[in-house]
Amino acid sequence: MICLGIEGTAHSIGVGIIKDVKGSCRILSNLIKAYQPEKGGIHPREAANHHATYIADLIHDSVQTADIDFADIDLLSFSQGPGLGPCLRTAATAARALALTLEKPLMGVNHCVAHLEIGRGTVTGCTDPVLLYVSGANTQVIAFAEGKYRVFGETLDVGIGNCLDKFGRTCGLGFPCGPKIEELAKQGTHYLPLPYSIKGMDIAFSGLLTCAENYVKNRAQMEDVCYSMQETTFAMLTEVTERAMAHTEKQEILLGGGVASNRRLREMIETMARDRGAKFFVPARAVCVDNGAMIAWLGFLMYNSGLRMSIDDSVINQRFRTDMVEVTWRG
């Protein structure tokens, strides 16, 4: 079967096609336009608008590059939620109005199993993880559990990719910050005290990223202080991630999310699972972040699964929690 997922919960519109090889996930194609603000953080309807402006061209792009005719195309999938409204509705008209004019069935999925099937879709050997997903408004330690899957822990304001994206605009520069604090991070010498909240299995970054941006008006190193703020909120990620492992009992941890591209916190994690004698994954990179492929992918588990969307059904939902999806197409 091959399915064309559309991705557009919030700065990327991505379109990708997959094709399932013996429960395996091919890539044909994964292409991705992102949304550059002039300022500031995202404007939910000015992204939109790129979105639409760019959708139409990148699915014909992503056909071409798949080297597949539309005909060959057996199911349409896109992201229903959560994420920003305008874009959501952007991408989910796109891919009502390819289903209606290829005649083929539609599939609306959740952005954030999305992240976690695409990791066990494209990854030899990573079957039952405890994920960690870590992007721009997403934070959550995530596993499977009777029947769902399930957040053992989660940011309770911002998540970790707007907590750096915050800080970033704050300091001047620019959009999107994390991978320039990365590079800052390596350069600084000297930690920075910062605030280490972890409530239960939950955390904050609110009080941390305020320290952070007081720690710049007051003239210290920007290198220090992007090295603090990483070593700081990765420890807590790493944390909460193995109180979930020893809880679950799982020997498994599979990063996903644009922020899992992050060097440091691949390390951190990596020698947490180490310690634990359990096995660490993280997917490549085009498939940690915001993706059409892993949409496309999600669609076919759940339709090859006996789900089946109408039109009627297809609605966005801005807070579609990851805990609310019945998981069908795992024992």
Second form
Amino acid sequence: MICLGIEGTAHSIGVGIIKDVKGSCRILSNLIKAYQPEKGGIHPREAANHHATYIADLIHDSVQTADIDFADIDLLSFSQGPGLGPCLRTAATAARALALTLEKPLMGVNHCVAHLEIGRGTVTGCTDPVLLYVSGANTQVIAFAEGKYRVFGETLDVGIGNCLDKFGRTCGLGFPCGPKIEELAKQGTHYLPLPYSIKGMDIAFSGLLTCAENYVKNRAQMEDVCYSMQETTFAMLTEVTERAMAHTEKQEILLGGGVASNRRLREMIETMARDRGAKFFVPARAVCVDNGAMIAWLGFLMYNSGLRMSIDDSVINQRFRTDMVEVTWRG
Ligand code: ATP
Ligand code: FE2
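For comparison with the form predicted alone, please write out the form predicted together with ligand ATP.
The complete assembly is shown below, putting the previous chain first.
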């Protein structure tokens, strides 16, 4: 079966085409176009305008790259939520229009679950992981338990990527700041104390963000502040992930989201995995970040398990929670 998936939850619009090959995912194409605001943060309506401008070309290019015809597509899927309303609506509208034109079925999928399933579908040996999903807007520790993907811990305020981006923007680093902070952190030598804020299994970053910004205002070395931010936030993420591993007794850790590119975070999670005798997986960057292939793959899994979605049921849900999804495709 061939499925075309459209991802449009936030600042990027992506179109991916996958084919299922004996239960695993073969990616035929996976194109992404990211909206870059000239200054400041992402304005949802402007990001949606960006997506509307590029989506038709992306669909055509994706079909061409996959070396298929439109008639070969068996299923259309799209990110139904969570995300920014105007962006979600743009992706959903494109998917509906394509489904109606091609007279093919449509499936809306949960974006966070898609991050986990693309790891299971594309990484050899990754079968039942605890996912540490770290992106701009999202920070969640997710694992399968009793028929659902459950959130074992998450941020109570901003996502880790947004925390890094906000800090960088205040300090004039330019968007996206995560990679720049990673480079500066390598030169940091002094650890500056920052709030380490874990509440139960959840995390909060906003106090730490204010404190880090104050260090910069008071002329601390930028390298030291970046280093201290990474050490503190990544230690919090590692602690919550380890607790979820212990609680669920799972033996695999999967990283997902744009922040999974960070070498220091990988190193800390990998060390924790090794100490527990667990396996550690990071998918290729192209499927870690928001992308259409993961949406296509989850659409396929859902459809293949017997689920169906009418156009009327395909309304977007900005607050679509991970544990609202009935997981019908896992035994
Ligand atoms: P979502 O809608 O899933 O929240 P998003 O569009 O905000 O996604 P991604 O594309 O998954 O996010 O990731 C973008 C984030 O990743 C940005 O906040 C960026 O700063 C961060 N990032 C990218 N590379 C690195 C890095 N090397 N170190 C730390 N953060 C990074
Ligand atoms: Fe994402």
